[in-house]
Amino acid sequence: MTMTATQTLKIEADAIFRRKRLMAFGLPLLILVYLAYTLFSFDVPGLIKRFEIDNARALVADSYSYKTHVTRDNRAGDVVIAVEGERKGTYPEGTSPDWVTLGEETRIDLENGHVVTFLPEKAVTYDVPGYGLIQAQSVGRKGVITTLPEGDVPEWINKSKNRLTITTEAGRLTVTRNRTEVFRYFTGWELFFFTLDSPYHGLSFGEVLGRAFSGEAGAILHDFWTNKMWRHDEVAWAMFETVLMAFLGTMGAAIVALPLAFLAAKNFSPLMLVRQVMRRFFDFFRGVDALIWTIVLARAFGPGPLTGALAILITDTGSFGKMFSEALENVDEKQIEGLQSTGAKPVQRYRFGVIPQVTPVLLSQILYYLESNTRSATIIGAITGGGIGLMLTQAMITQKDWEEVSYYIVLVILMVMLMDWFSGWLRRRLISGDESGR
């Protein structure tokens, strides 16, 4: 039995309709087949387990606080009050904050009725309201002997023979056969501006700037750009470091992916070879990351600045070469027949009426890339030893001065931030030829 052409049109919609209602349906299985997979592969239910939110908690708190250090050496009965525990924030022989009262019993006022008491024979009590008083003494091999109130010991005192450590809102002591410290955090980031050696520490912002007035504008400004606590001098020169390293990265790749291009583009290289080797040429080196070469280079080079640049150009030539080559070859013929009608040379013609139609598309490629690698340097710096992404890495790694950490990624931000604004005002200046930028 023949089938019309209403009947065939029919099951070929039937057949389309399936089609379609397969794919509605399946691949949206696929995907939640693919995330179940993925949520085990990864071990995600085991991550959510070892998940721990106080010590998330802590370092979420150490990046906006700081905590200022009482310690006691037991063995020489010397008291060492700083800032982070740094050498660079000690306060000078026999000088303390005002919470800190020395003596031959050292008092340590934590406030809401926390006070932690550093008593003669290496003994030391803390009072801790509702609780009550807590006595351990360190007595030489037999570790520290602890004294706590009648009932059970509550979870955040963490007690063994050689060491007792004691957590509350309040701060935190920790009592071992060597020493005892304590530890009390400050919201705010402290001696960002000046160090406790400095005569203008202490100061409120009007009396620093009357000082500023009174001709002492100089030494002020030393005293903040040397700070030896958090190196301002130092973190300026990273910074300029980072942005070198991707202007210098971005721009040597466009100076040298210009030139290879037009090799590369069909309509200005005739010879098949030539272009092909020239387009394998832009895969090989876009197709390995900048970090790959990163690591390559500081091999070859040794760490620093110039090796995260030649990482970036290297990475970046392939990647312009095709971008530009592609944009040679849409070029439009008729203004470039029209130059050579006129008996201009190749030179000539390539210079004025090609590149002025493939300009606009090379500066914004190339703004957007610089923009792009100013974040990359940040974690090329980190590998090849240069740059801020060197002093947020040792930042990391030290894990005590998170604050540091929380400055330096505020820094990146606003650097990427700055970089964004340039680029694209630059951009409007260049193409669009807006002289306000706007």
Second form
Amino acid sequence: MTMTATQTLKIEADAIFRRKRLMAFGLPLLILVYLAYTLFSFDVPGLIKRFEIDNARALVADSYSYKTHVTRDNRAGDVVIAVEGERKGTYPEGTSPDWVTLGEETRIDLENGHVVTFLPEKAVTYDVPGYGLIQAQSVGRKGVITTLPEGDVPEWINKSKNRLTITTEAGRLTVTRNRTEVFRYFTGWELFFFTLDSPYHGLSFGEVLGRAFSGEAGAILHDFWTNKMWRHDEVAWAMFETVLMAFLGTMGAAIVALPLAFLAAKNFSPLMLVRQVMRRFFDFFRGVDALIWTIVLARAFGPGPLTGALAILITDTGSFGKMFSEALENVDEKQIEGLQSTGAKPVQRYRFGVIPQVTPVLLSQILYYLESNTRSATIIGAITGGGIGLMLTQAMITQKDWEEVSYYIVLVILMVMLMDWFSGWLRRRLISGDESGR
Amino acid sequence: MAEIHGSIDDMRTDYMALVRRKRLMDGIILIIFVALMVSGFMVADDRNAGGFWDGLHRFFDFPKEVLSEAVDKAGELPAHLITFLPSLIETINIAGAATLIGAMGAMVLSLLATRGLALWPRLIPLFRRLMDIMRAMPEIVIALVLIFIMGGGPVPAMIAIAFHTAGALGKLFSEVNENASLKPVEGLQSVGASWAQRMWLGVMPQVSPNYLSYALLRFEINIRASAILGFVGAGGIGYELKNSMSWGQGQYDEAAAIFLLLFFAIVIVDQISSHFREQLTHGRKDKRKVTA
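Having seen the form predicted on its own, can you show the form predicted together with its partner chain?
Below, the chain from earlier opens the complete complex, with every other chain and molecule after it.
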């Protein structure tokens, strides 16, 4: 009798073990199968073929280094030196960095023995250590005549009738009919503090500090703030706009959602119909994604921070409405009854019986959303055109200002982390304050 | 008697003074808040291309256009719904794969960042900061960079969302881990289990319901994110929406179909996931009651 009982028990236990084992191996297998399926439905093999390693290399290199162009117009003979080849970073005429010597012959020192010389008659020489002297001359219609040292043409020299490109680790020389151009690469973010037209460019930190103390602090700050290359003033404004979008959207949503939540809470809204309508209303606002709200709003209000703020406001009214009404349903009735027994009117009952109970819950939810909406505001800004999100997409579209892109990315991360810390700090303060104060 | 009376009066004045001060503080905070809201609204309104009051009456113009066009061509709507179903599935797949990969990353990261469980206890702060940075990184940033390198398509979006998910879930997971009992882990250690075995067999069974619940919530969020990323060129339903929007009037019936698909997908996933989450959390609560 007992034997059979233990036997059935053993069979049952075996069945449970089998099921457990099936789960333990089946679940990871299922995940693996799903991932394999997505791998093929996303056409990963095709993607690997399209992968543009050059873009990746340019992006990484550009995000921590920059190049200075020295360009000679082969027709007019002018030599222009410009950081990143941009007008904003052009050296004033007649001035040059110390590695370029202007004159009849322009000597460009690329360091480690690499020297490029612009000669008269549209000619140029490039002395490559360990290889020899490369001579080239642009001869109008006939193209570019190149004279190389004896031997095979190495891989890093690309020569054709109208063009010569030499790429070494020290820099790059390009000769075409119209111009001769040299790139030299440097590490760092160029002209981050002061542009070339500022008198403070090229001074050390100590010198700038010294000048600041001798009464030039305003001018220094102005030159830094209006830096045309990095536009610190616009960036700061854009960050402010992004935070503003998050703040207006979150707080606005909370203000709109609170009264509506009362209508959707079981214990405050006796009419079933009203409750259901309000709930469907919240579901609709939440269900229509922020993306769709953004598009609809951008049609009415045009691009800008207000559109972003309203998109956050509408989406979060749905989320807050749902969460607030749930919090209201969990309110302790005793406090309200106590107030009622003293003859408090409904408004007073809500104000002193309900609000103090739910404030900590609501506040912590609102502050949590404030942080996450800072991130959303960046994304929405990229779509509707406002704030740091817009600057980020604009910098990306040029496909060459990757140092600015990485700067903005760092700023966005710092901004979100700061908001995270701030909302956490405020939450702790306000909520612990509530416990002791009320 | 008089003395007690006096002390009650004192108490009352003290109390009233306290109440007044509190009211004053509340009032000041309220005024600051209202001033911030109003001035913020005015700044935002000023910086916007179109003003709020001008745009308000145009708010319903666009939805009306879309709706009327959709109603006019109501016969074609089912066909459109079927046309765009594959891209909806792609959007959901992006979210699904990103949630899975992100959750796996979060699992490892959170275990490495929890006191008592970490493999290298000294590196806990490092993994914490790493998760903070991953969490702070908006998906769109990574997606745009990856689109530049890899070209458009679902994979950049998937990687971008997975990266953010790993950070966001990692934080929640490590909070769960902190409540896990160390006894099974110590037991496994005493029989010579490796770190991976201790985590997989000792910690996972304790935390998996919570993990699953958080991952489901994340899946909901990620569907929305994946739709948005599609809009900037990462494939899926967002991309189709952008196309149909850019064609302008005459193609709004397609936009309407996409709106509908996206809306119902989000609502259905919301419902399913909140059902399962309720089961997961309630199941746990019941168990707790039994053990208590």
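Positions refer to the first chain, counted from 1. Everything quoted here is computed from the prediction, not taken from an experiment. Here the rigid core means the biggest group of C-alpha atoms that line up within 1.5 Å when the two forms are laid on top of each other.
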Is it true that Leu29 shifts between the two forms by 2 Å or more at the Cα, once the core is aligned? yes
So with the core overlaid, does the Cα of Ala246 end up 2 Å or more away between the two forms? no
Comparing between the two forms on the rigid core, is the C-alpha shift at Asp73 2 Å or larger? yes
